[in-house]
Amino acid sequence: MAQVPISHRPNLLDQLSPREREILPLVAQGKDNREIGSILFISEKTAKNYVTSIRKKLGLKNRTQIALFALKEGIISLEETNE
């Protein structure tokens, strides 16, 4: 069975919690769990759990795929990844 491209899956972002939607662009910008935790005042472990949840909900394998997803969906721009 062929995999349906992410862009053709209905409302994938709707599956994410508000906090996950807040974390997704930070991951896409290349922030690690410690940095995300510091920015959002959560523990590194909590940040890691959110990243894992985002990956699973979006059907992605790693942080690189999260970044590509964010770029394709217009969540971040290439300029934001250089910060």
Second form
Number of protein chains: 2
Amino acid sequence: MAQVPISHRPNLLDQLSPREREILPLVAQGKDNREIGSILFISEKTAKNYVTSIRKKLGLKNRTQIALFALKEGIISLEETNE
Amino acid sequence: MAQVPISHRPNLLDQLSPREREILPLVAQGKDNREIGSILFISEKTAKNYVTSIRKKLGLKNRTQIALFALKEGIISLEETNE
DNA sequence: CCTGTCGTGTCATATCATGTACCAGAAGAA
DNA sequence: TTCTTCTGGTACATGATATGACACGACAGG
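Same protein, different state: after the form predicted on its own, show the form predicted together with the DNA.
Below is the whole assembly, all chains and molecules, this chain first.
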């Protein structure tokens, strides 16, 4: 238990906007900004901004940690990752 | 089943050198090259090279996918990641 | 004993992707 | 109006990727 209990965290996910919640699982599946952009029909730049915003809100260092976070939270499962 | 059965994969992990097998879990835990270098007392450049080699041997696109792979293979568990 | 050759470990350079720090306009809701 | 969200942008710093290079030990053949 090297981690803050969920009950003590004021819902990190609720701090994310709806669009950010769309971006999150894509990052967690190992997709890069260009892929995310083409999936959601936005520019790579915008995708980048969302990832940065997500990372800051969740207090994470990089997108690999975003993936680990998403798995811990059950936002994605290992089965729904590409490979 | 969008994936090659394990029995048909000739042990991807066996293709990794001993040193690469040390790097793999660190990457999978979301550590960056600088951290990996300081943990293993090698330069950031060398750590970088190992990650590239691992990624190519495993046929993955980036280090987030390395993390997902390591989790699927049970090389690391979500509990042993930092945050 | 020599001499390749191979795997491994190490580090470097160059280029591309990602991250950081902003700014700003459009649209809709409060 | 004011606020949030979504969208795209610039500029720069850092991280990641592609590739090359060298040293070393192991090992086989000569």
